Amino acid sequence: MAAGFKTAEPLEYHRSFLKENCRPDGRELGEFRPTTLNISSVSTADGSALVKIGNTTVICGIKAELTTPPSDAPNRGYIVPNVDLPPLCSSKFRPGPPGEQAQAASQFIADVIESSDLINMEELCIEKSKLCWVLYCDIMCLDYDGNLLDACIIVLLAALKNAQLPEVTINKETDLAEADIQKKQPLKINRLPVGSSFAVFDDSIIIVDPTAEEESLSTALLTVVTDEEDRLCAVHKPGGTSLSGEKLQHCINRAITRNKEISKLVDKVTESTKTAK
């Protein structure tokens, strides 16, 4: 009977549930999901990770390239995010180019990147306007249910901290650069930024974590990337209801805690893979 419920009236099943200050997989509305992390998982990668929000599975791999410095940065390197979201990992996306949702995600990926002040460019340049680092993060969706861009920071930033590079210097004789493999360096990390997302349900009730079910019937989206410090580093709001700055500040509270707790998992399975080493 329930099941043919959800399957006719969807949105009334979930309120059923929202009613009771539940949801129909057994979280409290303020609740995330169980989150899992792995780093090192892609071994031809100079860094890696995976994370598990509930089913949303995502990887991350990191390719470090020489290049040559952009010309309106000459003492600069970049970071080139790109989000993939292929038929494997839901029937709602489809074989080809990347989609909307995919190239809005990669667009905030990026801009998260430039406004926590992640990573300092400035320390990826080798030598100015000849050689600078690149860093390529795939990050591929491997099954999608729902909050894909707090799987996004989540990975990129485990993926960053457990990348090395080699050391580069240039050969003055030959003008040519020199990486030395068996002297690895990691990459500092200055800001450890964290998303929250949140969708709302009849213009007035909040949720965390939404799957992608939820998604679906929510009349507003919303995500919010705190850093380490409490500070808001970004807010993603793509259309739908208007939210009260009463409720928005809710969000950034919740956005807060969550980013201590990201914050300790990230660092635990960091710790945790150095002492295996």
Contents of the next structure:
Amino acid sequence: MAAGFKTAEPLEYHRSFLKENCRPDGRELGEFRPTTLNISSVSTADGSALVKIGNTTVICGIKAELTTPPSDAPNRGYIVPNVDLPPLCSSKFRPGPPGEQAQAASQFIADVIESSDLINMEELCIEKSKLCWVLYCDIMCLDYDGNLLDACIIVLLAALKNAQLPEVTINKETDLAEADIQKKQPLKINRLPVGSSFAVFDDSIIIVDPTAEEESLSTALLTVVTDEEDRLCAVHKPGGTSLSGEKLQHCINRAITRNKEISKLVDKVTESTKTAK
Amino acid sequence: MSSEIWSPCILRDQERCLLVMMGELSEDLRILSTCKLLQHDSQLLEAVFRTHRLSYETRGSRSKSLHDRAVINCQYSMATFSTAERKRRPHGDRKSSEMSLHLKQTFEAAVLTELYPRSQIDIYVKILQADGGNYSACVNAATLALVDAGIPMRDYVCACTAGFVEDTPLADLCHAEESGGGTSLALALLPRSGNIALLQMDARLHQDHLDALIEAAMTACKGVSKVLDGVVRQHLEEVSVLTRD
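What I would like now is the form predicted together with its partner chain, since the data block earlier showed the form predicted alone; can you produce it?
Okay, now the whole complex, with that chain kicking things off.
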């Protein structure tokens, strides 16, 4: 009977739970789904990670290539993030060129990398105007159940922490780059940006970490990205119903707590692989 | 691999370690089943499967529907980080289109499409890490995904590669062995009847050696089918225990 009610009147179904301050899957309004993280899953990539927030599963693979730096920034390397939402993750997505949501997510990740100063781009440069690293970060969603942006940020962070780049020297005589595969260096990560997504129901109730159903029924979505020093890196609220300043502040506080939880998780996982080696 | 995420059932077969997990992903009702298959801890693959009625919205697809059976649509693609060199065009290139077509033809032989007229069955396969035997891993994963979805099939479809490396027939070649210049043969088998669904070999081979090679591939496929059967039964036990509660 509940399943029938849910299909016929999904909004009423959710409202009846929200009245009791909880959600259909049993969570509190401010509770995130259990998050699991796995790194070094793909050995062909230079760095990789897989994250699961509830059912949302996202994998990231980092491939590093050598190239010449762009002419307007000759002493910096660059990062190219790309978010892929293939049809296998949800029936919402059709095969073919990347849709709007995938492109918007890719741009959002690029902006977060830029604004949070995640990696010092100068370190990616090997020789000014001649050679630098370009990191292709391919983020792929394997199962879409809401809250894509948070998962993408976490998986990118974990994959970058896990990435190992070989040392490259330029042979003075031949002017060619030589990569020493035996000697690998991890990347230096300056900041730990972590995102928290919220959905607004009926202009007043804010829930944290919406599932795909909740996202489709919500009236507004909001994502806040903070770094480990409690500074804001990005606030993304694409349209929807308006939100008061104090509600926004409340969301930012929740995002700060979430940052600490995720930082601990990422540290724990990186430590465990180091000890395993 | 952390057991929190994969919770696999590890079954060793004689060639390579096969890790299979069924039904792990998705609550979306329209995605009926998924299956992750890991062959020899270096090739991850995922097949997601769904069936839907061909609708007016899909461009031009009304004309593709058949009045007496289902249309099977396969899409094969590789993740850009799946190979040693970053893959520039993950789908749409010739190799991917050829693979998609082979998968479609393989499953048309096995699925009882007459039971679903005017419908389309979509099979999406994505390779997360490639280490040889891409086609066989795809077929094995898609078989399990179809079983998980409850689509009736004539038999499991098991696939394996075999090849000659210095005059010894080897089953289940890895990437280094495949690209080493010896012959390699991919075989998709319906194990109970011993019928071959698809056989592909693109290399020079003496006629006398062909039998030995097919024999090696068939034995490997039968081994794989035992593993797949074991996984299906175990998964059903787990699921029936959960639904009973």
